[in-house]
Amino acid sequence: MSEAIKPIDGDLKDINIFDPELMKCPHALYKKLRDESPVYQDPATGIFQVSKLELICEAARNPKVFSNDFGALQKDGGSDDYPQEAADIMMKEGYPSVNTMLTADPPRHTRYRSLVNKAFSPKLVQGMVPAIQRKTNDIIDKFIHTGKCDVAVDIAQQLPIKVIAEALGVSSDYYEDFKVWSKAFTDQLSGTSTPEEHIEIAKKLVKFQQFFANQLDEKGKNPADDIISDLATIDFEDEHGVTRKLETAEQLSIIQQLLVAGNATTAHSITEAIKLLIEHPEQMELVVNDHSLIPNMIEESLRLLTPTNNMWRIVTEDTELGGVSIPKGSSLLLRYGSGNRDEEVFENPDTFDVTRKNSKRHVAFGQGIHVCVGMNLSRKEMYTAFPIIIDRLKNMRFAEGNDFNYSPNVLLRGLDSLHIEFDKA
């Protein structure tokens, strides 16, 4: 159940940092990096890895030197075997990839981000609470009579997609399609996909593009109060000072990031929080008896999982970090998941403690100007849903059939399945 963190023997240079088994449970590697070389260049790939919280924050807060312009890496997850057929499918049937928020630097990043920031303001997110409560109860109503569910599939994957679909302005009737497309995006970033899988991913991404291109066209003609209408109609001043409408490729890039940010990471966080509570009954009891601990429990779960476990940066000039020289053009991985277990910041960092005083110091949502744009919404979803989940699913416990298998992914981390039982209503 609980992830066993056994020390890794041997030299760092002999470790394959993209070993799928290691990506499933990277904590022993992270500790070895923190202890031996907080800024470490992997000899096999040349990639620099940053594993201490202070150094991660230093790099993340300096986008001029540590650039987010890593679009090529994002496209193929850092893979060297991205097939031409997949590229041709995207080129001929879809729209080109453009850098907007995640893979752009200021001032370009600032302009795009300002377009969607207002949709996730604290005031607007607070207004979504009744809808989140209603959706949570509706989701639970479908299975509560059975006394069992797959948390990931039946709760965690459903709630964020339904919430972000409403914010975007599309019907949740397309839930299954959204789930397929969101998974395709995350699979694209996995770094473990085969050439054949890349081709299938490209086909799914084209379907996503075609669907939302039609939505944008319709909203442009008949706008409503939603994000897609805003993207379809807003006047945008680009980096050349030209005021224009967003191009379709730009609109799709933003929607793609919102769909993934509003789904996969929140879904993984909800699933992990329930797993941790069941694994630690004394912590479960604290939260059941005192719902005021739920926000801190969520932050502690985010810290331990860190759903966006790593993030790329490209170094724009010769620089130094943590006393290590890094040449211009280097690729760098900010190991957020490692920083969130930094012993110098978090006492007993591998322990799940819902009363931890500094749990919110985590960087699970990133750091600096690229902090997750949907952070307020993700938190509000979990803060709102968990009192309902805990009150309605009484005596939660693991069911048979769990392998607790974290899918290997360079950037993202989480369980895609978690079978539990609870007392029937």
Ligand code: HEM
Second form
Amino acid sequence: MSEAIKPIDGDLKDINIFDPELMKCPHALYKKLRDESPVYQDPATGIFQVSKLELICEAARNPKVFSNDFGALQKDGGSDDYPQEAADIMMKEGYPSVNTMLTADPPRHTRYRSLVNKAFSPKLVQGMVPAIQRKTNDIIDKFIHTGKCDVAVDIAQQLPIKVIAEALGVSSDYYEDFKVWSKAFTDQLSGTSTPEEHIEIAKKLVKFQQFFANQLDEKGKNPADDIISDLATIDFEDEHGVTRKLETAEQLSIIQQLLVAGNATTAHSITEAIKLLIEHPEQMELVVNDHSLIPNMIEESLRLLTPTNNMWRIVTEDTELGGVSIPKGSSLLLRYGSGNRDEEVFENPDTFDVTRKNSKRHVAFGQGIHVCVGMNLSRKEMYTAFPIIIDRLKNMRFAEGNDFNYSPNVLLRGLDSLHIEFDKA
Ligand code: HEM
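Form predicted alone done, so how does the form predicted together with protoporphyrin IX containing FE (HEM) look?
All chains and molecules follow, beginning with the one already shown.
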């Protein structure tokens, strides 16, 4: 078993499904939801929960009825206490927030999405392999002589930030800033921030916007072969059929999503894969002896962790899903993390099995028109980094001091620290 999953007793309606403790390990709740009410309206919040794989896919493939126009929910994780001061900071010092990919519906979504698709085509991503290999080796060189590291901090958070920085065309000297901004966006999504924390987050987001607005300006004047230059110079046909340059707010929205959506998620996946391998020495041995199992091992880790554990939808018309009526205007959570442990699809769903035949049927990258635009890149990063990690960090084992604490977050799931030891090189 990947985690000891104790069933939850009692009535669903008596459970606070947004209890931070439950968010840390939601699998027992998910099982109860799947067993008892796969489309469940939480009485306390009114939010519908979709927990079976087939129903999640049905909703995700129907963007007309299950809309991604959830920008307002995303800002404060759905809480009512988003402070006016944070909104004022963003309004006065920053750029307005606009819906581009994640929070846009067709036809608007289609236009932005096709712009970004080009940057992450399989061919372009394949071209990044030598850089990913080099970066992975450089990252490991820094600590390998010590025989220990924090996987999350020393490897997993570094690689995706360095790779996306290069693709955007920004020097990795700004690594620490990227990390701070990326975390600010993730915290904003947590649904657990206090009003004071929201104000601090807003200050960081304004810094992010100002930094990238400058980069866009400079690259508009001196374009190079990178994503920021493309965003600065491209002719864009908007949903009204007008061809124009992108506005700064649109450019920033796209950059923000590339930075946020890819960093914590890929970092959490790398960390979880190492944790699962250490917890299951027999699976580690299989992968160490046969590197061709690495891609499936990654898919299996993605399935079990599901870094984007949940995603919002807004219902645009009275509808029905899984026999349950859902009124227009309802908010809904697609529980991707639950669908990925659906026992009707995955045999022994809580078991980590690097040889599982259908691991890749997971929906960790979503489904339908919003399916992750960075999935080629993320997979390539992990498929490329893992053979190097496994070859160089021999006999990986847990060090003292791990609390295995998954921070509570309505949307995202993963460890921000994992201390390990390995044989010194
Ligand atoms: C393991 C790593 C990743 C996971 C688990 C993940 C997960 C997801 C999921 C579940 C969605 C769909 C959201 C929805 O249903 O509305 C999504 C969308 C998205 N992802 Fe990822 N992602 C990962 C890596 C990346 C990377 C590396 C990038 C960028 C470089 C990225 C950029 C995006 C963007 C921009 C969207 C919005 C796409 C749209 O709405 O059309 N993601 N991701």
